[in-house]
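Next up is one chain by itself, shown in C-alpha cells, the form predicted alone.
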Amino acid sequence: MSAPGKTKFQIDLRRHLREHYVNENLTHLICEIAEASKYIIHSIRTGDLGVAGTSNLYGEDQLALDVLSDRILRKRLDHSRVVANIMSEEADQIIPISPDCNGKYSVAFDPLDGSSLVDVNLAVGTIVSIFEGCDLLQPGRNQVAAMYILYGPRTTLVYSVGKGVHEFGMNTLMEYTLLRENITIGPQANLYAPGGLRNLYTPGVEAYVRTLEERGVKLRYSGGFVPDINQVLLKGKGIFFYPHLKDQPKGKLRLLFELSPMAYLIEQAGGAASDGCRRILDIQPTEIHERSPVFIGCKEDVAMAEEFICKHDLQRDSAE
C-alpha cells in the first residue's frame, strides 16, 4: 500500500514493484526495460524513418528504427547482469548472455512492433515476455512477467507479474508513475479490432464477425497490435483477433514475441486468449518464430469464437 499522504500518481515503477514484493532481480530487469524505452521513444521522435539497408529473416526490409530499437534493448539487457538468454523478433536465433541460469531470466521481445506506422505518426510499441532461467521455448503460462510500452500521444507502460495488470505513464521527467492499478476486462465486447483481409476469412471467422456486427459491436482497428490490445485492455470491453486465413492457416502473429505476453496480460485482467481451439498460454512452442491465430479480449467473445470455429471450420476440415 502507498504511504499516508501519497497519491497513486506519485508511485513510480520501482516502488510499485517493491510494494508488490517482486524479487530484486526481476524488479531490476523490468526497470532496465523501462529505461531502454526512454531511448527508444527519443529515437522515434528524432530518428531516421527510412530502411536500414538490411532485411530480416522473413526477407522484409528492416527499418532503421527497428534496428536501433533492437540494439538499445539488447545492450540494456546484456548489461543488466540478471539475464541468461535473449530472443529478439529481429533475430533468427536465441542470443546467449550468461551460462549461469541461477536467479536469472530469459527475455523474448519485439523491440518496435508496428514500426511501419511511425512514418504516418501512428502509435507503436515494445512487447516483452520474461521467463525464469534459461529456457525460452516454454508455454506462455510459465512466464513470470509480461509487459508492453506504448509510444503514442503519451508513452505508457503496462506490466504484470501475476498480481494484476497495472498501467504507468511517462511524466515530464521521463519517469514512469502509476496511472491505473488492477485493470479488469468485462465479459462482453462493444468494440472489435480485426486483422487480416476479410475476403480470406474462413466460414467460421466470417460467421463470427457477422454475429459481432449484428450485436452492434463497433469496428476499431489501428493496424498496430500494441495500440489495439491497449484499447481492448483499457476500454475493458473489446476483442482483438488475427485469425487463421484461407492462405495463412497459422495466422500472422508470433507466439513468443507477441501473443504469449499479451495473453498473459489479458488473462491477468480477467480476459481470455485462444487460437480458436485452445488457450494461447497452453501452446508449447516448437520453434522460435512460430505463428498462431489469436482471439483475445473479453471471455465470452473468445469462447464464442471457439464455438464458431469448431462448428464451421473444424467440421468442414474433417469432412474434407
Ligand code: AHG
Second form
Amino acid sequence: MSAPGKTKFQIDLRRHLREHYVNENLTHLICEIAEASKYIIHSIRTGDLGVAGTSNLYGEDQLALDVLSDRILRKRLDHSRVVANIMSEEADQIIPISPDCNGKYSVAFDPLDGSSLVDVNLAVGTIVSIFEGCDLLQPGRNQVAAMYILYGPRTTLVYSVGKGVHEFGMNTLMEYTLLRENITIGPQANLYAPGGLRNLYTPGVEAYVRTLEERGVKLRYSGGFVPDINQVLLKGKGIFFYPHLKDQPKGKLRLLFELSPMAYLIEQAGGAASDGCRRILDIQPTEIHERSPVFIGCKEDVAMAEEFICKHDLQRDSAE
Ligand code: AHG
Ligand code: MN
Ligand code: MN
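Condition change, the form predicted alone to the form predicted together with the ligand:
Once more the chain from above appears, this time first in line as the rest of the complex follows.
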C-alpha cells in the first residue's frame, strides 16, 4: 500500500508504520531501534574489533563491538519511555527499565549477531523481539513485533507487526525507505544453510541433509544467522537449520532473541519454524537464555525435517 502521489520507495519506516495503523508507542519503539542501528553501523565501520576482556553468560568472550552495540541499544530503549523490561544476549539477566507495564513493551535483542564475522568483513545483524507489557518469558506467538537490521554491502531493515513482512533500505541520508512489501517465501527450498558440525549430526539430520542434496538443493551458509535468514526470505526459498547435535541436544541458537523473532518473521512470510518436533513460536521458554534446535524456512522442508527428526530420529530421544 503506497501513499498517493508517493512512490513506495519514498515511504520511510515511520510513515509505513503509521499507514499500517501501528500504535504510537510501538511505532516510536521500532523507530528508536532503527535510530540505534545508525550508531551500531558507525561502530562496525570504525570501531575496535578486539575482545572486550569480558564474557557473557554463555561464557563467550565479548567483543568490543558486542558490548558497544549492546550499550547503544540499551541506552535508546532506556530513554524511549515506552519500554518496561529488556533482555540482551550480552546481559546475565532481564534488565528492568520501568515497573509500569501499561502501554509499554518488553524487548529481547541480540545487539550484534555473528559479531565474530566482522573482522573477516562478512555480514552481521541486530535481531529484536517485542512483547506487549512486562513479560518476556512468553511463547514467541505472543510477540507483537519482530525485526532485524542487516549490516551487509547495504544496510537493510526487515520488520513485521503481524501484517506481513516488509524490507527497508538505508539511503544516503541514513533514512530507512521502503524496498519490498509483503515478502513471501515459497513451499520448497532450493538452498539450504546447515549449521553445526556435520560429524555431530544425528542419523535423522544426516538423512535429512542427504535428501536435500539428492534433490539438488544448493548449500549456502555464511555463519551469520541474520544474513542466512535474510537470504531465505528475500530469495523467497530456502531452509536454515542449526539442529540438535550429538553433544548439544538443544543446539546452539537462543530462543528469546534469535529464534522467536526470526520464526515470527518467517511465519509472517508464509514459511515455518520448528525445533524438529514443535513449532518454535509455541515453545514456552523456561529460562531467558534457553537454546533450541531450529529448522526454519520453506514450509514443506520444515515438515520434512519433522518427519526425519521427530518420527524417526531415535538418536534424539537418547541424547535428551
Ligand atoms: P552470536 O554471534 O550472536 O553469538 O551468534 C552467532 C550464531 C549465529 O549467527 C550463527 O547462525 C551461528 O552462531 C553460527 O554458529 P557456527 O559458527 O557454530 O556455525
Ligand atoms: Mn546471536
Ligand atoms: Mn550476538
